[in-house]
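Here you get one chain, nothing else, as structure tokens; it is the form predicted alone.
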Amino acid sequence: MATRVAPSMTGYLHLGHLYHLLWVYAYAERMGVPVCLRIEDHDRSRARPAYEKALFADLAAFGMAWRGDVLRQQDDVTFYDQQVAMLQDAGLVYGCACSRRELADLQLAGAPELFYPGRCSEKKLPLEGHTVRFRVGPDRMRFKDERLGWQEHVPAQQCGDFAIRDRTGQYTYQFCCVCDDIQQEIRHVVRGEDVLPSTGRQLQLFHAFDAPAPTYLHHPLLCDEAGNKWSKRQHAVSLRSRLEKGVSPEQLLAEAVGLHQPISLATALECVTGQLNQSAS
């Protein structure tokens, strides 16, 4: 029984990440479970050693520890390969030759996310050298979010058959996330509301692997003064940059929970625990 911190190594951590970390550690404290650390570096084109080095420095600065060995997605893809073979034996994956341009042409105007209608599902293309797609079932995936209550997703209507590996052999977030949670025996997932739509399709993968699915809690996002969520794409100032300029960890913790005066990690966790308790009531 554990929860996890799983930062993507595509940029430096910023204040939004710190807010997320507080939710993870506050929830772990409340549930009495350890926190595992995962390095999400499956995106080989964007992951950088400098981001990982900064991550460890940031976690140390805020006094955040974890249990056990660090799981790095690039270290060994054997488990991913084995899981794909399992899905292939069950007839739940297929090769797809559609290009990005063809995918774009298939999209309906105003669609909230990329949808794949199964164009290559019966072509019997080999997996090697093609995008590997998971055959999404028609099921309505119902689950209880620990903060938002009962949710219902229909992946067949949201995204269709989604990619789990690209044509170069690089595995995707959706697939790695589920496989890693199985490997690390994660039973509680705490993440931002922006990832909520992924839950139904990930639950289908857990079911396909006959593996127990974790509970989920999707926390609110930290936004700037203009109401935009903090993100790498918006070039949010990194924690590392601010720490190196002399801003104290205590000041950053205060900013993450909307306070002005510097606070300790314990106090920051108490603030988030208050939000947790409100959600549960």
Given for the second form:
Amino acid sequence: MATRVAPSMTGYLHLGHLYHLLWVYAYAERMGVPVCLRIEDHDRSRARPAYEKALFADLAAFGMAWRGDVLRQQDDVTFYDQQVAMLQDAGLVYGCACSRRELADLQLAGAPELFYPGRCSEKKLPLEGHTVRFRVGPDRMRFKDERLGWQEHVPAQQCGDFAIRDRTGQYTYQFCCVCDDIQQEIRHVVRGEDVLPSTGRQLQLFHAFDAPAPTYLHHPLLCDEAGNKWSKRQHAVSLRSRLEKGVSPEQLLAEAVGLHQPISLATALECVTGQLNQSAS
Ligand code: GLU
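Since the structure above is the form predicted alone, I would like to see how the form predicted together with glutamic acid (GLU) looks, so please show that one next.
Full assembly next; the chain just shown is listed first.
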């Protein structure tokens, strides 16, 4: 009955991540469930050991603990391989040979995300050495977000058959996320609104695996003074660099919830619990 934090190891954590962590820990406290930790390092070209080291130091600085073993995506892909084999047996995946260039040419101007129209879906290409795509169903996926209320996603219109593994064998976020939520027995997902559009397609994967889907709460994103989303590429403002420059964790906790005077973790959690309580359900 756990929830989880699953930071991507593609940069140092910043204030937006701290705000996210507060939502997860406030939710866990309210529900009386533990927090599991997942190191999201499926993107081998971008993950760096330094980011992981910094993550552990940051969590320690804020006094945020987790339950159980840390799941590191690169450590063991056996479960991912098994799940792909299961989808293959069910005829739900296929190999795709389209290049990035070809994919770009298939896009409609102004589309919010990459859409795959199923060009290779009947070619019967081997999975090995090709991008592996999941055949999305035509269904409208309805779910009740615990903050935003009822949502409806239609993956067949949003993204089409999405990639779950690239031609080099590297698994994708969508696939790892669902497999890991199953492996870690995650019953509650608390994450930023930026990933809300992924939920419908992830629900289709849960159904394909015949696994129970977790509940979802998508929280607002923290913006900087100019109203821009915090970006991981803003290295200068990483939590790590500020902590190393002597800024206290209490000061950063205050900033994450829009206050000026340093506050404890308990107070920061109370602030976010207030926002959580104003949620839709
Ligand atoms: N690594 C993803 C992120 O940081 C996790 C998204 C999720 O929780 O599913 O946004």
